[in-house]
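Single chain ahead, written as structure tokens, the form predicted on its own.
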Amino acid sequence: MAICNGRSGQLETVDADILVVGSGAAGLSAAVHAAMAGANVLVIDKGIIGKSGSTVSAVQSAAAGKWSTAQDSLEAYCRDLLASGKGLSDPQLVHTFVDHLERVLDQLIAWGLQLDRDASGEIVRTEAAGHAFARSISAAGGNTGRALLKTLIRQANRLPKLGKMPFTACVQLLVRQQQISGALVYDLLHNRFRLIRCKSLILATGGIGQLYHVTTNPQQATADGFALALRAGVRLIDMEQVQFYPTSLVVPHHAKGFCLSFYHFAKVYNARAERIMQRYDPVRLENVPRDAICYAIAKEIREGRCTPQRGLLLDVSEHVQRVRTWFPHEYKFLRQLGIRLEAEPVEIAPAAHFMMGGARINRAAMTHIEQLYAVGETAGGLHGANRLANNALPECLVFGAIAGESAARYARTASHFNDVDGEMLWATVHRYEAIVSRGAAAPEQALRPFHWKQQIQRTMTEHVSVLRDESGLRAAEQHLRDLSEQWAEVRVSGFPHRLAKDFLEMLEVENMLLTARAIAAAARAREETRGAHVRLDHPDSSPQLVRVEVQQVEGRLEVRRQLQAEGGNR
């Protein structure tokens, strides 16, 4: 036992080469990858392994070389990336990006994916907005999220040093003389904490979803690794480019958030059955990527001209046996909702759907800190201001794959586990003792952390979402800074039962609230418009090029502009 300080004995201690915190594409594409090059892993998830988060919902995949169209090339690739991030994608990660991204399509394939493909046996290739060629691929019939999920558990289950932990929810990330070396992790089932001692650890642990009232993110969409990443010191990234989807269902309520992919061959109108697209963009219309129609949905909405729900209206009528054969889910989920796209337009309004922004990583997929790997949605720099539809799949799985072959190669060579730092590690397992000590005696009208998460996206959804401006942005601040100092008040109930709702659930608020405040400090100061971030206030892009880093020093978050020049500055 390696820990410096502290009563090890007391706690459970289990060891691996590589610890991947996330079971989605990419956690799996890690895990899976590490595990093949020889080390020993193990992955661990707040809930079930390979079903928790927003993969198993994604539609479709974009694809590069051979699984691409023929008149498709890398360089083609690379300059729709590059100009869909407006000056934010770093390229080194973009190159990296395309250049692997075959290998691993041919591995998945390999391990037994199938493509969707037409009566003549070719591989169903579609268009998407901003893609110069039609590179969307897709699995099971639109389930290609669920498709590569299954394909990555069943190779994960062939592997005899690949070790699964579900309902295991990381608490910390343990880093010692910049190097990781474990973390403290929370075993929902047996409640009990455990310290992983690890080599390397892959933080793979998806997007922020739940930080706004309407999303199209998943309920375990809680910003954990942003805060897990702050609290280790790493670097964050343009956290203040969050992606909205720009067309997502408004009704029904239960069915609100789900996104509706065909947009680019639809029209879309206000509540004054005008077609706005004509206004805003008249030469491409509909067929813009996201940032641009989400703007001009999220204007309509604020300036009034929306339906009683706040949404506008999109019409396929005229193209609904393309919607049938390139979105088949779609449409049967629609079809179910008893939404019939022959006869009437579907109300949307955009949701909150992925982060642009993240840990700062290098080629490897390596933040600052040694061995701390983050990938996914975790992680910043490829997607800069504006993410391409169907590029967060293959993110996944080739950043998983590089951080996975990475660390497997450092396992090899790497004799011993990196000592803990015990005065850490205590720390936070007393903090946490104390608040539960403090909830079983709490009246019943105690304050649960559900209080906190209600005030966390009421705040997001009303000043850091698709528009904003100055005086929203400093009463976000103020507003989550008050939040912080009233957190000491939260009690929590229901422990030490199995799977605690309310302690999980204190987790993942504590979580939003730190990633809420990156993400609106890191707002105010772009003082521009560029990409997803709008600026009411600064309607322009800035002839310079800025990026915004967040980092949490000594308990404080610090935002740094950092000029570069066009192209990054890695």
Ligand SMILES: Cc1cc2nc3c(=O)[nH]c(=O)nc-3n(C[C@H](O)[C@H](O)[C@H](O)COP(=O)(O)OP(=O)(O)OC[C@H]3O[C@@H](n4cnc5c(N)ncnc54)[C@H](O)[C@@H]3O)c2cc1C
Second form
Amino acid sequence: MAICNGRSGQLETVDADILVVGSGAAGLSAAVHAAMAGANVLVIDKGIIGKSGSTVSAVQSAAAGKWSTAQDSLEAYCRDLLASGKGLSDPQLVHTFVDHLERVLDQLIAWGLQLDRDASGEIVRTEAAGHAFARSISAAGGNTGRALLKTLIRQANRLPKLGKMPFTACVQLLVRQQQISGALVYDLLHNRFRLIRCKSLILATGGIGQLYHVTTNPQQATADGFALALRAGVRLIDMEQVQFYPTSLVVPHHAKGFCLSFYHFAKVYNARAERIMQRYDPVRLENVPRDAICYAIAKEIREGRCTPQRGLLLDVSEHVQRVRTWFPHEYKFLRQLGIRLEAEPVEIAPAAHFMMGGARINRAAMTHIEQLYAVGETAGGLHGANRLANNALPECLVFGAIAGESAARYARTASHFNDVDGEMLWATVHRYEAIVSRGAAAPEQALRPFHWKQQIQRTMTEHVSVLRDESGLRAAEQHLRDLSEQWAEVRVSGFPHRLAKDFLEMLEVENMLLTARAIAAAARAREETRGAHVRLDHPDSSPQLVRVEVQQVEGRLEVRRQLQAEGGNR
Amino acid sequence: MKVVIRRSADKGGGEQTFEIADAPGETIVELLELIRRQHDPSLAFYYSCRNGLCGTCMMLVNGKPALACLQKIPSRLDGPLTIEPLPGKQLVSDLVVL
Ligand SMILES: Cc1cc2nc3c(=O)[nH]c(=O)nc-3n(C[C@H](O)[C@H](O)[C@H](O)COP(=O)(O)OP(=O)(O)OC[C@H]3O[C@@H](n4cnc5c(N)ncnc54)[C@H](O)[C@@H]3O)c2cc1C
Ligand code: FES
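The structure above corresponds to the form predicted on its own; please provide the structure of the form predicted together with the ligand.
Time for the whole complex; same chain goes first.
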């Protein structure tokens, strides 16, 4: 069998000043800004460039400065972010974010992004729970993520120094003496490893939704960046802070997890026809940030006041016109499924949506490893214990730009590539060769990677969802350990056919297992309830603010609880 | 149920017929997942968002362009169900185009 290309002792090597891993809003923003600043940039994606991440699905973006409402201010925006983060948002990141948002939006508009406007030509700005002002803007009639990607790709295509490689998965970050020297990648089309040497590497691999059975996230959200970062020694923070989208479809099966963004002006009922938020938050009712309503919905479901499919009912019949205007895709999608919002409530439940935690970064979006950046959903620290609606896209744009510019500045001064740790590289290549050379499993056998994916999803859904407790988290950690041990049995089928899925899924499972363990461990270490992290056995927030950090040290996950001064985190 | 899939040159080319006895799910994506898990692990197809936005799952189903993530498996069929890559695009492998 033709196996990878390791045995020849040679790896095809590609050089770039800056390697960007992932082509969502964060990766493309980084790539374009870096190439505009004169650097040689290569973007890789394990899927199709610009169409494989969560970005494509995003509906709106928050805005600042002239793009926001006149009454709004940067101070007000910072206040909202810090309040929503419940002590865990890093004030340095919050201020950096807010300070740069206007100019990053200016750039996109200059590159051709057209914001949605009303009949009088005014930019449409809408409200969202937790934002004190109407600062949500959109493009392409509410297909904002897609419009941003189009704009960035158009701009990327104008830049000769920006190269793109689709169907190329990052397998390992090559770090030596706390400095990045490149990455080992796998070309899924030609089934071969490659070495990419770079002076800076920007990790922009998106989120973790696929760790759970029901998610709003795309297929590719398999937590790769978190695991790549952990293996490179990067510190991850707030990994227990997983946001679940409170109102996602329960039926039909194939559309499970589709998220309905209009809950803040709808009503949520349990199976006893009680409007549940009258009990949980009688003043603000449904117009609350996601952590609050998610908790209420999950609690009702747990206590059995739900439909037979374990859902609650979302009624927006009084405001269907608003849905049609602001969320046309959602309206159309539901119509196609035969759901008529005018006539009936929709069955909803929480679905895994967004990872607030991630790589610990500084104001330049750099991890503590020299010239290794993390941006977008893979980075942690901005949203703390709860992300407000529409703050993810602008996070990608801002920190992508900052990382790209910083890396480009470095490229101008750095004359050479750091030495690659050849031993580490070949050990990885040989390990995968050994797995592949065990031979294929019969197609239907449970030894293939997808089987592990299902098991990880089962255990994370059962024990590490919205409501958690010590014994469940311990059970999850045990099950994940067992799955890691059984991994020695895995078989890869379909190899070496072009884009056969088992090889990629093998890489993904390893990333999912490690990240899932980090999440469960962080969740067990945070013995309190804060934001999206709800501990049934510790229902209150502790008066002391603690930050949970996870790092892999000599192959073992270390979990550290660091006491924070209130209002700061360094 | 008979499913005929057009394979690319690197997978032997031509049309391949699968006899599907198992419950294939509701959509074409679910059907293709089942085929690659239980019948032919070399089958290449692509999808991402599962909600009709990214467009990467577009293929010909019984001759008509359709988003495989949303397209229901027809409940009544006169002949076999045919699945082919979208024409007019760069063919990458089997049902995957760029
Ligand atoms: C349904 C939905 C609706 C949303 N709505 C909104 C909204 O209205 N407003 C808002 O602000 N936010 C919204 N969000 C959140 C927001 O879309 C995401 O957080 C954000 O787009 C993430 O962007 P990213 O660039 O970090 O990652 P992504 O866009 O997810 O891109 C990551 C890319 O990395 C690639 N990749 C992953 N691993 C590897 C690897 N090992 N090697 C190579 N490539 C890899 C993936 O294929 C993918 O293309 C929504 C999310 C979802 C799922
Ligand atoms: S998977 Fe995105 S449109 Fe079908």
